[in-house]
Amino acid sequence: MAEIRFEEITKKFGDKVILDHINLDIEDGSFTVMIGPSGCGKTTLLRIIAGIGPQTSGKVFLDGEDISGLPPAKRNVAMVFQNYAIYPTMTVKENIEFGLKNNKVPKDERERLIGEISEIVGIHELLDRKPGTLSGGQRQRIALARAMVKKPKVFLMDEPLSNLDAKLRVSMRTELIELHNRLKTTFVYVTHDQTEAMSMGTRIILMNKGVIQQEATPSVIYQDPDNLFTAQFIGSPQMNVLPFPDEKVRYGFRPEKVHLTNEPGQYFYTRKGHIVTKEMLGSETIYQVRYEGNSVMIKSLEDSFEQDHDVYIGVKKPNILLFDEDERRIRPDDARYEQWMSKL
Amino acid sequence: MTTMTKSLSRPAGYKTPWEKARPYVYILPALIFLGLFTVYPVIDMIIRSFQKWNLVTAPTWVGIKNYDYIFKRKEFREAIVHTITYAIFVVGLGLSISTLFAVWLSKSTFMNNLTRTVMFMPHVIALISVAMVWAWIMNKNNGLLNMVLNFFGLPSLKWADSADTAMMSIIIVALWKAIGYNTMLIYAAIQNVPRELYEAADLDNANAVKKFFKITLPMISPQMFMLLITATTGSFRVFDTVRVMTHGGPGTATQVLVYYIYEQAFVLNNKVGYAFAASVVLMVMIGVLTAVYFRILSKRVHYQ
């Protein structure tokens, strides 16, 4: 169990700033997911915790201890790499055992640990195999076992599910959540997949261009974004964002918060539009509706509306989010809130 | 339609004579080529090793007399010992020094790339062309190597001119020629080892030596095995350095197998039968050694 604290972490590759003065706390025992578009610095931040890609400046603390200068092996962290980084020339058992041997763990203790962990991860019958003969899912488990056997304070995972097929990814997701519940250790998990982030994380850190956009629980990230980037990054289809006419301030609403009606309804925001496309996805239907030169996506449980027909869209007031000219959120307690809302 | 009825009308697995012969017809040109230019010369060599011949008159059958003769001669037995000595040093030192260099220069910086390129140069230069340079470097009076030795307060050596140091001189030149090439190949192999393996090893508390023996070496073992085989067979066939630098001398200090063969065939009264017999011995030695390598090492070579 451990909490991680970043103080003024900056990372540069040459002149290129990858991480810009990051200050952040990762709670003890949390399942923290770092998410963002590629190149946002999330993996770099993870590698800084591991010590395999040191920061240019700033400090990292683990349980209050400054680990900024410690070598990776002395940090009490374990990592699962994106391509697993399993040693291909060693058997499964040797892979798991390698770190223990290097740490001079006695043989019977090693045997006990390997037995225990391989039981949990379900790779008992694979111990004498070479990794080359194993499937992606099995390798994933070995990488997990290799990390778990060290009983680290922190698990670092760098897109561990991205090399698995869709079905396996979903079941591994559940297993990782269970694993976290069982171990109660701090997990730091990097992904670019918002479904993974939302479903697994107890905390989400959303990053873009080396800056943390928002750090919150999944539901806060989704319901109450701090800024336009967060609002648009999470959610599929993404949030509809429209400008106020001739202004830099914008307003947005999520596709599923729109009500479609054939007659104008009693909503704070009502417009008449024209259905351009319709995608029937089973339980829900995605409509693209055009009005006043705007095009919005609408996710509805109702599939009775037809393409090329007119329709009324309605959104309730709390479901409309405002963003100022710097793309920051204007919340209801802001003095400008009512002023802009009244323009709708 | 016709093929369909045909295939229905005959039992499964039945093949017409043409269908049976077809694969062999396809590889026939390659087989003829191999037979004519590889298998036949080797068989011819073996046959001629049992004959007495002077390149001019018709050969006569002498049984194992050629073998009997060469094995009774001290020069031949010495040549075998010298060849093995040479091979041990050139292969052993050559591969280990190259590996050290490859690891040392494995970061792709300007200086490292330049160094590797410069190290590779001896491989592209014909040895004959640099013989004069080495003759000067190893000159017993004012050569570069002796200057270096003297600078450190060590006595001069006679290098290729002394029976004690001639073999060492030849080995040095051979290493000079081979190391750049080996380093290049090993360097390329090391570049292909995924970086994450080393990062994982860092997290697993592996030190540099462990990382080398547990990760780098197993990962580059296929290339190392290939280099080991080519370097060994190459060393057993050493000729040009000996021909240029020492002519097998002083005395018989650097007499090696191929130089012995060359002398029997072309220098000493055309004793071609002895040369052929020695060639067969050389072939068998290389063959046995390669088989032993495969037997002992192939389990430790890791193919992806």
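Positions refer to the first chain, counted from 1. Because the structure is predicted, anything quoted here is derived from the model rather than measured. Note that the rigid core is defined as the largest set of C-alphas that superpose within 1.5 Å between two forms. Compared with the form predicted on its own:
Residue displacement note: T91 has its CA displaced by at least 2 Å between these two forms (rigid core superposed).
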Contents of the next structure:
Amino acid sequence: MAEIRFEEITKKFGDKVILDHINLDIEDGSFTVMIGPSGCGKTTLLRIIAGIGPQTSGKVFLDGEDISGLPPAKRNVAMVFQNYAIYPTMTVKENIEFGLKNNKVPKDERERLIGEISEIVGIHELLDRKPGTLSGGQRQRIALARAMVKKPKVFLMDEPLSNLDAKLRVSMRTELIELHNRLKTTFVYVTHDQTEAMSMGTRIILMNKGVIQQEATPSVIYQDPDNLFTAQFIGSPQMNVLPFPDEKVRYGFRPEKVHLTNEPGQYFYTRKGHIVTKEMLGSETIYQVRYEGNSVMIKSLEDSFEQDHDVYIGVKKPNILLFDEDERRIRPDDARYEQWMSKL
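To test you: the structure above is the form predicted together with the partner chain. What is the structure of the form predicted on its own?
Since only the chain itself is given, any partners or molecules it might have are not part of what comes next.
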């Protein structure tokens, strides 16, 4: 098992609060992704698990054991950094072996582990090479192998793909998913890239300003956001959010939930608008439509509407989300829901 639990974790730098009373359970065997804007506290939380940036107050538990005061080497976790932290003067094998030697692992066991792990991550033929002669993806695999030979309970990853080009990032995402499925170990992964988060994570922790905004599966985070921040942070293009006239309450709908027609359709929410821009992106087209002083983005599989033409937009009632003056979701079981919906 490798369950992580945070109890009232707070982190401050002087008077600045980086993490504000975090309470969180990370499930054993999950691929948990922490995401949020720069400075939201996600990397700080990861470093607290690793023990390399201790909390100001609160406790961290690993499998029920309080590890808050344990040094990093005693926590049975392994961290893969953004810059890989590979020793350039050592061979691939020496890089992987370094930690094992420090831990006094016998030579025969070291050889067995290196052989086993290098095969898993696909670098067996590179063991005698120096890191400087390898590609970014190969260096990433070295960092993974060095973490894996420790047989940790938890893998911690701090934006490990951010230095790779776009094509390589896609293939490495797939490799990490497959690796997690094979190892069945707890992964905690930090990124600012929502595509990485949504495609890789079994659980998503969305943070902002040191506070967890929502923790759920990728599907729930996207389809059923708790608040306005979550609704607008996840999704590309982001959710269209519009104000009720002269009110602080707002309503929103995803760009792909909007229907475009040449004539008014039988939809709960329908408006006549004007296409301002059109971007053809292969299998889908992004339209910007203006109406009644508002501007919305629409993602459509239809490429038949033209820029500068008038159109009708339509949205079904279940696809319209409401947010109160505190930016919290007004759900259908809330007494205020029908009251506000009737104003649309």
